[in-house]
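Single chain ahead, written as structure tokens, the form predicted alone.
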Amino acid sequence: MTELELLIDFHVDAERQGPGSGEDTLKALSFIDINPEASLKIADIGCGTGAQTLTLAQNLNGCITAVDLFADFLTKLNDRANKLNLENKITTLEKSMDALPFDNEEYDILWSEGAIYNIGFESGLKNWKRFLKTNGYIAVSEMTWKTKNRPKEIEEHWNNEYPEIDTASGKIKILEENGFSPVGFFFLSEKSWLDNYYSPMEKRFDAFLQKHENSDAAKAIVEGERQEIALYRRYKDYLSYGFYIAKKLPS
């Protein structure tokens, strides 16, 4: 296996590929104005194995577009969609968040919760936005600051690894700068880190690597994700996942 399908197999069977949760899906639906009557059209990008892409549909009326560069990971989006009854709201899509081949103005809501880093925030921003709706809403979930001063080996760290990380106050700049209104904002708790995401998958760790026969790509992959779930113990009051929901205002 490459380095890739490794990551894909050890991230498949989990609920969420990124921290998060059903309440934080919900908490940044509650800030959009939306028309109960209406039957909407939402595209979740980057959306896994679409923990966020069933509360959506449990919660909306419309369809979702759930889209993924993994085949692997539709596959359970689509069983979850099944066994829970939600097949005929989520159509799954495999494509790269970079080559959509969605409509101009085609949605009312476009989500993506810890999945816009691939591409970059402000690149995702540009590239998405001809595809939503004026006065439509995008909600995306961003790696952010949580202070303007940061210890040297966290600042290094994820400046190496994102470089675009920055305080909410510099997201939002952006956001506005491309023709967004923000309507709300949170930081994930971190109950939505060590809960619902790092303790399930350290569970997973011992499975993985007798599975891969202990081969040193398993163990460089466990490894690596170690050290990412020890450096945010250690750091976690100055970084977290930023929730951002916007308006698109009119060109």
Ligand code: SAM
Second form
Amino acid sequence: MTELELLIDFHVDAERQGPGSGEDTLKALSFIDINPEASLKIADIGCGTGAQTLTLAQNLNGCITAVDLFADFLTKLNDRANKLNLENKITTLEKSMDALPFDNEEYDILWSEGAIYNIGFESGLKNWKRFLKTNGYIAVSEMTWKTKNRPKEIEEHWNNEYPEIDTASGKIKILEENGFSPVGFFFLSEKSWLDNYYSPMEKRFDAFLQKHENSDAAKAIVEGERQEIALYRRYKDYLSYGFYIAKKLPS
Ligand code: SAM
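Taking the form predicted alone as the starting point, write out the structure of the form predicted in complex with S-adenosylmethionine.
Zooming out: every chain and molecule, the one shown earlier first.
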């Protein structure tokens, strides 16, 4: 197995592939002015195995195109959708988020939880904006500093991992500069990180190592995740995912 295949194998059976919760998805949705009569077109970009896709499908009229780079995640999402009788509302699409085959102004809502960082926040906004109808909404969660000043260790770690990391005011400025008007913002809670993402992940470590016979590559994945969890626990007062909800202005 390649390193990438191992990483997919580690995440594919998880409820979600990043911090979040059904409550967070619904809270973000609550900022969006939705016509209850309308049948909406939604794209969920970087959907993983679809935790938020299923919540959206259960709470919106219309259809969702759920996009991810990895077929294994999408297969899992299709299974989950079938079990919940939501298959008619969700279509999966194996594509990279920087090469989406969508039409101009095709979508009412673009959704992306913990995934836009793969191409960068600003680049993602610029790349995806044309797919959104004027007055349509974008909702994205993105790693964000909670304070203006941070301890050196965490500052250096994240500047190295993701140089685009910024405070919420910095991210909102980027939304405004790119023709969006912010309608809502909140930080994900510790529960969304620890109870919903890291604790279930920690429970998978042993079985994953066993399955891969304690290979060096498997051990490296587990060690990397352990370090990330330790950093989060230590510095959780300084960072979280911010959830940004914004409306596309007429150009
Ligand atoms: N939204 C899901 C969630 O919150 O559970 C998944 C979040 S996970 C942190 C990031 C997702 O982005 C993964 O499912 C990964 O496969 C996907 N991804 C990474 N690079 C991508 C790309 N270039 N195009 C589409 N999806 C990508």
